[in-house]
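The chain below stands alone and is given in structure tokens; this is the form predicted alone.
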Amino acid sequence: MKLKDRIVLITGGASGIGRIMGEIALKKGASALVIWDINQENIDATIGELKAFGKVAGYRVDVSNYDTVAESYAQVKSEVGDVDILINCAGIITSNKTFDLCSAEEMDRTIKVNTLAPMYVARQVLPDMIARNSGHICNIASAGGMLPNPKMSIYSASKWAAVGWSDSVRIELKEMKSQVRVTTICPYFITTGMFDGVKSKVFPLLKPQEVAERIIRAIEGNKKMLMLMKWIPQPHHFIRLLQVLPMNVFDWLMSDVLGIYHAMDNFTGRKK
């Protein structure tokens, strides 16, 4: 779906790749950009930066709260209009603890933001899109939703669930013969600050601008799924090839050769 003359809603849209995608959307002619974020200071700053490129509306929304999401979407419909393109970009990672040291609060918060929140927002937007027979939902998951990784087990669980849900909804819409499209994005680690301290032995971390541009192109091209890793043109094929290996060989490659199992060893995360 082309962005020109469309209303675009981006969750987590006041920082990182969400903010960059918002700028790209406006420059491509979106009729309005709607930013949902939990950080009011970042919302105000982003509106100040992007209003030169078009109409921007910002709302402080806790996307992990279903009632808040429903109320906020009704407000957007009233004040801005029907959302044509939803990009579920909000996400968190709480620590690099092994699972036995993680708290119940970390489990709940991670699943709510990374798994339930995209469902909550899509559940509001999707019926209107189906009724119009037009729209696009893009869900930003993670390569961590396709591969196991120690010291991020809860994050991986949240993203595995997000991938399964997102692509299942795509198939549901296809079987309805609906023109509403779904794109699932699975990037490798991105240098937005969220993964500060991550060390990648073989594959370089992705740059936010590059990731944002490729996601927008995937939406414009109605791409079903996009996995992003440096140096590998078709990462999903690479991962499928790895997954047919005997498990001991797979673990050896991931740990000793590629170093992915140790990427989180020095993780610090975004500073407050």
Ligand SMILES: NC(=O)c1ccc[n+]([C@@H]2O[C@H](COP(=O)([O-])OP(=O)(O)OC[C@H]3O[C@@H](n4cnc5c(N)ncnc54)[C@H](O)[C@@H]3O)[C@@H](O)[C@H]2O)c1
Second form
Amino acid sequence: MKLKDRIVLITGGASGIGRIMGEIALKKGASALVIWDINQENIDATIGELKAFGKVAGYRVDVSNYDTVAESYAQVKSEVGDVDILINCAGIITSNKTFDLCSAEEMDRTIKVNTLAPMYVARQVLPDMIARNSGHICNIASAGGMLPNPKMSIYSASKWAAVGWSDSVRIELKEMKSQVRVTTICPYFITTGMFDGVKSKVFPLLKPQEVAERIIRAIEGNKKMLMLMKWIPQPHHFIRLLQVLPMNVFDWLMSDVLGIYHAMDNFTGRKK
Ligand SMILES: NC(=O)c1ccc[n+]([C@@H]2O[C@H](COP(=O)([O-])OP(=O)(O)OC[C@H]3O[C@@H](n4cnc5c(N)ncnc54)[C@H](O)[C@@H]3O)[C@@H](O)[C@H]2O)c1
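Other form of same protein, the form predicted together with the ligand, not the form predicted alone:
Now the complete complex, all chains and molecules, led by this one.
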């Protein structure tokens, strides 16, 4: 779906790739950008920066709370209008601990923000889109949602679930013969700060601007699934192909050859 004259809602839109996608949306002529984020300071700063490019509305919303999401969606409908494009981008990583050391709080919070929140928001927006037979939902998952990855097992689980849910909804809509589209995005590590400290032996870390631009192009081109990794044109086909290998060979490739299984060893995450 093209962005011109559309109302675009971006969760996690006050930082990282969400913020950049908001800027691109306005520059492409979106009629309004709606930012939902938990960080009020970043919302204010983002509105300050982006208002020169078009209409921006920011709401402090904890997307992991279903009731808050429902109330905020009603508010957006009455104050801004019907959402044409939803980009579920809010996400968290809590640590690089091995699973035996992770707390229940980390498990709950990660699954709530990365897995349940995109469902909560889509559950509000989708019935209206289906009724209008128009709309686009883009879910930002992760390459960690297609590959196992040590020291981020809960994050990986949350994104695998997000990929399975997102692509299933796409198929439901297709079977309904609806014009509403779903795009699932699985980027490799990006230098936004969220994964500070991560080292990648072979594949370069991705730049936020290029990732944001490719996601917007994927929405405009109604792409179903986009995995983003430098040098490999269709990484999700490549990964699926590699998964026919015996598991020990696959693990050796990911660990010793590509170093992906050790990327989290020096993770620090964004400093507050
Ligand atoms: N950075 C990477 O290497 C990378 C790689 C693959 C996928 N991703 C995914 O891309 C998305 C964006 O990541 P980013 O790198 O731009 O990160 P970021 O930390 O810069 O942005 C995430 C945003 O989500 C917001 N957020 C967190 N919890 C929230 C909540 N409960 N309610 C509302 N907003 C909340 C944060 O305040 C922040 O503004 C995430 O879903 C992330 O998992 C990131």
